[in-house]
Amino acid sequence: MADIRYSPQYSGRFIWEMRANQLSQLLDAKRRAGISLLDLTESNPTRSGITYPSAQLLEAIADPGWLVYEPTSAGLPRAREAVAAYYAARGYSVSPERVLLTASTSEAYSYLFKLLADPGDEVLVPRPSYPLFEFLAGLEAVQPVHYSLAYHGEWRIDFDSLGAALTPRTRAVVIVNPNNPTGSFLKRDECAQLMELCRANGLSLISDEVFSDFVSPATAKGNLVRSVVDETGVLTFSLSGLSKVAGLPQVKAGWIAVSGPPDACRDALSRLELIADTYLSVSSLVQHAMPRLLELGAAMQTAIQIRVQRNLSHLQAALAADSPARVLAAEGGWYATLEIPRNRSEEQWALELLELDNVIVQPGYFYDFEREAYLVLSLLTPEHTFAAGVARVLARVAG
């Protein structure tokens, strides 16, 4: 026989550039160098020094239900009726009936493509924020097209940008409240206007609310929608889950609280059902533990909130009035972005740290930031760690 090279097709869908930046090289040279580091990107509550409440953990998921199968789509009563207990205790009526489990916020994406968009169908994202949305669609062979979040002392969403990324073609305007990393909330006026889009354009809303817990103490808080859950005049679809709600990321389990008009809300859970049923892939453990767990994130909470705002009035407290660098005004979250210089491109302000004083940093553009020059820092970072390398970023900054 011929010597045939043997070649495998693809899915189009990978159309990613797969070979590490140069960053990340640099990075791993550091590290097998084993030169310390100083992480200011540290976002797994895990790994982060914060104490877990281990013991009552573990009794979580010591109940012996979950020895049982018991197959259901939109998740188990029990699990779905303390979502329901979640929201009733922020101040939101929702039924256990509107709520359908996943076992991550990416899944009840990858659920609400499909459920909402043909292929090559578009779903509108904002820009800046988490750089997830472009695998999470087109890994669905769905479009993002993004639309702009604007800084003029808060951030806002830009409503002349999404408007002009409207065509026939958009089935859906994704928001993330509060974005992740510019920390900022979806503002009552915005919120109106949002959903008059919407109803006028036949669009649904998917609202990822996993950080909505964490709000920043200086914030006004009347002016702030916390959750969409409670919204009528439009199908919308709200996230969250056990990552951010009750710091535990390993713990995979989230939902998907619909909400809207009765019957749109009636026939979207229903079409919902099926494509859970056809996974079904929420751990049966998880869901009897639920319950106990989002009691348990109560105190999660605040141990990442004392955490979060530490490390925040330390870096407001570190910049001086004559400092080149300044940070945006965010509303909560767990990040902090710190505008810098211009003289140097963000990749290069990051090369730099990592290659001159081994900081780590993530440069605004991993999160679509649509100008320079931007780093963003993790709040969830040790205290210490967090000190000592914002004093080496602010010195090369001043530098």
Ligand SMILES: Cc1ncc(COP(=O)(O)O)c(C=O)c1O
Second form
Amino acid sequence: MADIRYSPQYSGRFIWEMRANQLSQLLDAKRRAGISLLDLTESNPTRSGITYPSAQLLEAIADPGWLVYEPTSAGLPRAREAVAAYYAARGYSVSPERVLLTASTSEAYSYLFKLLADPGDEVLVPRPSYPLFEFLAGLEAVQPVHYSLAYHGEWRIDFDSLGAALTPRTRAVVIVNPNNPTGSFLKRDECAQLMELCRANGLSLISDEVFSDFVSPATAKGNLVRSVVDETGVLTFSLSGLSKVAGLPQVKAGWIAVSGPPDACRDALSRLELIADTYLSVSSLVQHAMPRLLELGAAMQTAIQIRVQRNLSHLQAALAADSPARVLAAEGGWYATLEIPRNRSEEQWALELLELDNVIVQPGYFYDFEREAYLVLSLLTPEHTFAAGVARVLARVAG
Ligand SMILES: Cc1ncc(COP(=O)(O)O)c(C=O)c1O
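Go ahead and give the structure of the form predicted in complex with the ligand, now that the form predicted alone is out.
Now the full complex is given, and it begins with the chain already shown.
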């Protein structure tokens, strides 16, 4: 991407220097030279060798209903009902009236920041987490402020840091459940504490649940909160979409499910509808196909889950007892976090792995880990690539 700096000709939102870093420069050079690379960062399911039911997916968009344009701000009833059915299958009762469609989870964030925050207001976002928050918030002129997740054998919210991050300008707390890349779910006691903090401070809760169907089979599920979509005490927005739920990021279909005190829900929904009505961004074609795409999504989810589990098992088995690396415990999601020795910086490790071993990994600082040194590996990577890449990573860190 070209360098983008502040210029008085443009809005002050553009505070990012987009200059290519050393890692992306080296990657470009390797690719230009035609060198074969083992990419352990692949997180696009459509490029990961997962088999999709192509004929059925194409049939799903053949519904002639979409030939007539019926603008509806919150989305067509059939699509919203399909989302309600998705939750019902997971044991949650969500009325379709509480669902508002968006083109993606990213768009859902932009609606929610418009709904909840004035320019300069703050939203609390976890750290480490999804690197897009800086842009999603910044482009709405909202300030993302970090609170910490701490690892002590499992990841948990550091409530001291959450409390310390509160200011009179805080408008909402964002959780990613399970978090990307740590794969950590919200625990029941954390959920209760979080709701109390939001209630006491008049904050809304935004819960990004795009990975919540991907629970590791080894996880004791009793203590995990899979979704906060049934929350009644605090105004809560649960986000998800076909991108992860059905492994279809290219379809561009997501949603916001609103829960909380009934009057607050009604009020928030009518404001959200006004925002959505301004853009009407979800295509009719997608809305008509949504019930079928969600049905078909179950098969893609299973295929992704199998891939993720196999790669994770391989990684765990490949780690010798005397390896200086360890995999951090995760309860779900699509990623593994590998803790590696701190005798080099994450950037040096990632550069060395690319330069000497032709392996692409993500350094932890991409996700704002508070300390070094971590590498993030995508468990969606094709299995043979993953196994070969992991062998090289482990050999390199073993020195
Ligand atoms: C935590 C999280 N939320 C949202 C998204 C993006 O979802 P969408 O494609 O619906 O914008 C991603 C994509 O990787 C993600 O990791």
